[in-house]
Amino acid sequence: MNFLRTASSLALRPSGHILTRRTALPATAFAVRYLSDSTKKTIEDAITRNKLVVFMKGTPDAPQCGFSRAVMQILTVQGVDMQNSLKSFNILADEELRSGIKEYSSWPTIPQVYVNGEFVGGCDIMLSMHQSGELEKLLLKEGLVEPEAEENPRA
């Protein structure tokens, strides 16, 4: 009989197996909706006003993450005037827009650059299309940069 009690209370308690199994969940489950509406709007309102907006960790003129950093820079050697020509927001001081941006244009990372309304990429994808010449063409063709004066030397 000491058996069966011992039998029967060893059943009803969890073993430690049980307790840290986790359980396949669909993954709609847990699916969180960061974009709320008034979020939308300010990115959609900011992406057609504007010609070149970045989210960004901090400021063009003090960025916070290396990635940030160096899309000012790329933008910069690229001639773009940072005063009238780029909108950003520092995504570091608003959760919301932080979160909802990612949502927005499905690309999980930060920095993100629109140009004309259209999403360009991240750090990785500026720095190609910068040395493959195609963010020059870009730029020039949305009117954000002035083509270079030619050099005429007189022979």
Second form
Amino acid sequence: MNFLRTASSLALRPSGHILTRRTALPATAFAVRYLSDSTKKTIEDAITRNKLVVFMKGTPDAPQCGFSRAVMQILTVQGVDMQNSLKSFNILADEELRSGIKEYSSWPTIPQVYVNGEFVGGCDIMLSMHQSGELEKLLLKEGLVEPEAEENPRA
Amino acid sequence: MSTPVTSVTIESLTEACNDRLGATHVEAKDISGGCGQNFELKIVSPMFEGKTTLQKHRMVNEALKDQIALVHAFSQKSFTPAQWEALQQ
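Right, the form predicted alone is done, so what does the form predicted together with its partner chain look like?
Shown next: the complete complex, the earlier chain at its head.
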């Protein structure tokens, strides 16, 4: 590593500006950063402009992974309007987004669910919130599902 | 720091949970059907006390970071000893 650092600073000595930037590199070289400014902006715009955002493998109609499919099923069962209330990103179609979202959320797996700009969790958390009733509460609070109509026993 | 992990096994996951999360009980299952790329973990630890689900998952993700990076799929359930006890009833 020392050898590398010396080599690169020697090579870059002519430009002081680049040299300072370069010398900062080895510290971050191991924790490779994937999140570019443009990807970060894409993510931030998406989660601030949409109440419900899912970063997933595949599309809501054709999920490409069981975990992504499970999240779609949970949201459908909860009564979310999948056409109009859900914004989804197919990370399989965008390699930069795929690695970028993991870094942005500090979360190692896909799918990832955001509600009202906040990271809620992945498939495990969605499933446990679905079972505990927490998810229904959250979706109701954010207006993503309609309260269930009062039960009117048919006469 | 322990030695770098090169392959993920039930043993390596269990060991990391014991070492880094003070787990009192770990159930690790290889649900990949042979390829060793898909794991399901149940972890019981007093360190989860007072944490939200998201916080617990983040703790597990952090503790198992190097191993999760090596597998295709990973699923976790985390419990405090009291929650686990209640489940066993």
